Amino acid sequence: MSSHIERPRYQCALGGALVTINSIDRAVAIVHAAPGCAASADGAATVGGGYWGTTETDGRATPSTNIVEREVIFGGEERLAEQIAATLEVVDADLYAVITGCMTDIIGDDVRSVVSEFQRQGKPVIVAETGGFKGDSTVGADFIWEAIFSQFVAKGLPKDARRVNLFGFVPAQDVFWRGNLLELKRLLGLLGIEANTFLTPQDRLKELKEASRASLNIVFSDVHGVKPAKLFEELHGTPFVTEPLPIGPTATEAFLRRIASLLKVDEETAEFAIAQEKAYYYSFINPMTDLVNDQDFQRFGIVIGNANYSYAVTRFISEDLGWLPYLAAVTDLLHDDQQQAVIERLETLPADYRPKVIFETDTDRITARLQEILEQEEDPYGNPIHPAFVIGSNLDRPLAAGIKAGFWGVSYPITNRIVTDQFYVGFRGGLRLATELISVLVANR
């Protein structure tokens, strides 16, 4: 063996498939695969999720095959067909999503054809191939996107021009998905603009049924939910634009801006609605400015995290709070054009504010990968980045320990708190990661 995982960041493409069909209302996952893998994948994605919870047909309850030597030798399309039937028969839900793992695909089950019977009988089934060997949870998140748009949302509706949908999001790898989808709904509706979230509790599964509805789709992502957006605009005609996570004043005033402009939202309401968001954001920073400035709080920062953190805190903490970035790591597996995608964002920042960048998801590789960048650096005091903190995942909180640096946690796997609905997404999502921070470097006075 050439190379191993350790302490992955990521859980196979079934487990992407599957916490996001157990994020959407009365939609259940039919997995399809050898026993173990829907209660393995779903508890990582809880555990590592900030304990999101459970529904009533996910972890050990999910209905799954079980495949075993029997089926892997003379095929399991008939014990799919029979899970299927009983799956519609005992669970009351409106949609049901067979998803499939490593050793169905490879012995290659025909469940297009299995599923396509149910189709026929007008039952509201669907299904994704999502072998765990196929990608990380970011790709079978875009699996099961794609076979929703195709096999579940209506055609040929008329749209409305007001409203839009909201993707790049995969539940448990951003951990503060149900937060973030709800805050940005929000702003969007100060626009007069109703968005389409699909993943939160307060979702209904009609929106999704009707999403070709939707005038534009809005993808925060550069690289995670971009491929079904192609599709959504192949099949509904929908457009798509891509849009970094807007985390604070300054990213936020500008996305608020660019929906504005795309969607024709008179300029004195959306003025309005961006002055009343940063009167409530500075009427909280500017009294914590002084104990900042008063006990030298700045930082080197080491941002750890998925494409869409890396760069969304990045440019938090240099254009916002004021602190210094000096290096992102980005853990997501990306394909080169990816990677790419990712480092001409970062490099939108200010020169003086573009962080190293490194791509690697291993956790004691990026330290490594960190110690190699500070011995190059040329430093009387022998410590470049001293005083530093480190916002990553809870694997990172060695890292920080090792450097002396101060450590929050905002990317998966988060397992020290209880996450809900809390968010970092907008002027208050800003108001609260900076809060957060600062409040890590006083807990000890």
Second form
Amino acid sequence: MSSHIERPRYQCALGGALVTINSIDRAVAIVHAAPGCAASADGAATVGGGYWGTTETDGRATPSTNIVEREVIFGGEERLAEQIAATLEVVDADLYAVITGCMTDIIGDDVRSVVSEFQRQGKPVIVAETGGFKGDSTVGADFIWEAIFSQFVAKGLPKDARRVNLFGFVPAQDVFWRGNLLELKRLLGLLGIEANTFLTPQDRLKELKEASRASLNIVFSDVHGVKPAKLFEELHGTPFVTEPLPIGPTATEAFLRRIASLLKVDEETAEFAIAQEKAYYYSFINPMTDLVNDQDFQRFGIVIGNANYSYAVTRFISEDLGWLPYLAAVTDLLHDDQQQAVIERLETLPADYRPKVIFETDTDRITARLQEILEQEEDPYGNPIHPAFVIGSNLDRPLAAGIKAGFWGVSYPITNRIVTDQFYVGFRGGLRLATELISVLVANR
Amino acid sequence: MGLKTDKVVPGREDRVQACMAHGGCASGIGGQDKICLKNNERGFSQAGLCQLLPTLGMLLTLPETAVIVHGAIGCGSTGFAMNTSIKLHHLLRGNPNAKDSLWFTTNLDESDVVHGGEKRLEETILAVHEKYRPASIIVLQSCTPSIIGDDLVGVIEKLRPQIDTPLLYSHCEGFKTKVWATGYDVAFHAMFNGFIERDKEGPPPRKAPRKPGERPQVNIINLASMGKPDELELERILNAIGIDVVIGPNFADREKIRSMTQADLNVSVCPTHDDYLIEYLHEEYGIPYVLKDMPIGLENTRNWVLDIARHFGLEDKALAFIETEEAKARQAVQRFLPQLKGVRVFLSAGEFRALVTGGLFQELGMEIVGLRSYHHDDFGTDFYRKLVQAQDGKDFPIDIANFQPFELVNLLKKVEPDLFCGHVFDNAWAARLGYPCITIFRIFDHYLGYRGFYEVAKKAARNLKNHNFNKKLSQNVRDAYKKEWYAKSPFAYIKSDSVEPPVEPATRAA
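Coords for the form predicted together with the partner chain, given the form predicted on its own:
Below is the whole assembly, all chains and molecules, this chain first.
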């Protein structure tokens, strides 16, 4: 059962669908909702995503029916049809995605029938019902991917043995989604694999249209994007694997080996790529050795983030940085089976490095749970996890201050720096994260 | 109808016949049938705001307050973006350690939509009260609970006797009004209903008449679009002519808001923003008001100050002060004037702010060539005419639009201004076309009064001197709209009941 949430870390379902469409080349959303829904839905993401910002067809330029009382009483189908036709006239795009808000879902507008009329005329219009009360942004992202796979992606294309699609990212919920996807594409390219990423400014809509050519879908999440990947498999016959987000040399090496083996990449190519990248990582880490050892920069780690980041960051700080994960707080709103998947993933960590795991979305409840856990520790000086470091979101700064821990933000929302093409995945992403965490420790010098 | 009796604040389309969709010439505004104008709509529209957003933005400024957004999870999701801006406000107010704002969502899901959300709301209010003991708890009712029939006021009244924290509420459902500026009224309603009308101590008594020799005290009603530098400037001006100032109700606590009933005069900085509140304080507390100018630019500031001074017989003192200040400001902008002379400006913001800023630019020797207002109501009508008169009758196109960047971009391509001055989130559209831009407000800068006059001139000159960022950007971004769109009138999608023919702004080349 749901409950109230303090300082929510997500948008609603509409928001997740909207930011996904906004990230796709030449795609534009048509929001069928009350005025303000689109602004709420992406307003938070475009600030909290490291000042992601807006481009030509999103933000305040998002086509929106802005329905008011009259439509709520008499129905909004006519207004939607008018808006779709006008959007096709005015906005220069190749994919038009109708998504809905609470009001239109509650009053029961038959949006599918409105849209099917345009589809019948061959217009590239798709539809997903994304009323905000149906869930958070990750749920909405799943809805729109399902709509894309069933209503837009071409069927019956021949498979390409070396082509994969990357899924599991919700723009802004992963503040670094663009950089992460581009780096994953580069890494897979080293193995001779062509990876479609769809959600970066470097992608083209044609790749999405022809996504069914891929012979494998890689979902970088145990929970988000899994449902659409199953639908993709049913519709287009492409199987999928779920992979944790690979941050740092240990995780990335394992990731590349698994994919190389699945796609039958020759061993020499894979080994060469891994060796090169690992050498790159250590060529920059090596000179930091004095600092890290002399200054005792090992920390107890508290990682607060979504299902993808809580595991990935915990693994990096334990296996590569040599820290001690103490607590992983998973902030998504998850069903029991999804929570189980996240727990199972965290249990793959060696027992000594396995943090206590909690599922809480409010900073405030996380703080309370942490206090409860700390009170059970037997430490006569009352300081069982000193020195500690919190890796979370901007909302978690007071928690870090409360336990006198270092702090760095990698999770949504991030409002104290600009994020463009930075990334944390791979060898080089691990290097970036190591650099940033240790920079915090020397920041006052 | 009014703040005292309203449970639900009426939309501005009903209260003041506000219009959201109109295209035409500055000289023509005011001549149309108001009812026709308010019924204008768009066949193609882009995202606007809803009244919940300004309401949330204003109420989050109240210190030590908890705001509960009753609805689905998304309606409270912009809270932290507002929190960021509010923290900056606090920083400018010398309060760097201000706590984060406190906001919640009742997180209604599919099952709540079926079963109702009153119980969740009740639980949330009690939990928030128990845990934080905030100075007040404010509930914002969004669309979903409203349509499923949750009785917001019923829940509040039920809990009022149980807890000692002031409970404030606002009906700010997005679908209830086209005019999001209604949110200002809703926020004022929440504050004055909760802290005065429904306060446990009841409304404060009316103030006794001022004793001879007692310095007059005025309320300045502040806006989210007014930073500390502007507040200081207005305080400086009024203090100098012998008037004490209370600034609120944004960022004010219960005591300060209650003290606003004890002023000798209410002073609006923006009539569009404040009329609902000022009317209430006039009727209930007999406080006279000044509600017609915004102190931006020399003439508007002069009128604003003199209007206030007149209430207290301080005109002579005010005039002497104004003369000195104007002379200083005119002297200060001398070095920018050669660069600004004849520069063609396009303005975009809330109607009143855009209009009076136009006056400021004209005082600097610039010409207004286009103006976009977020909505239109009668408070602005005369100012359109004044702007046209001040440039020897040279008319200019206006677009009444709750954003609608497709109309703006079309209009800009026809008008080709030299400088764009817009509200935050407006400038990007002109920037991508390569025009130099200055924002019409930032909470860090001066815009009002004499200092504002100088700073805006300086900022305009600075941005005109180097706008390479925008110039280069314009060569490297794609166009969002089909080229056929630019062949049409920017107002082609406005559907009007009015018989007035649509106005085609001439392209500059024509």
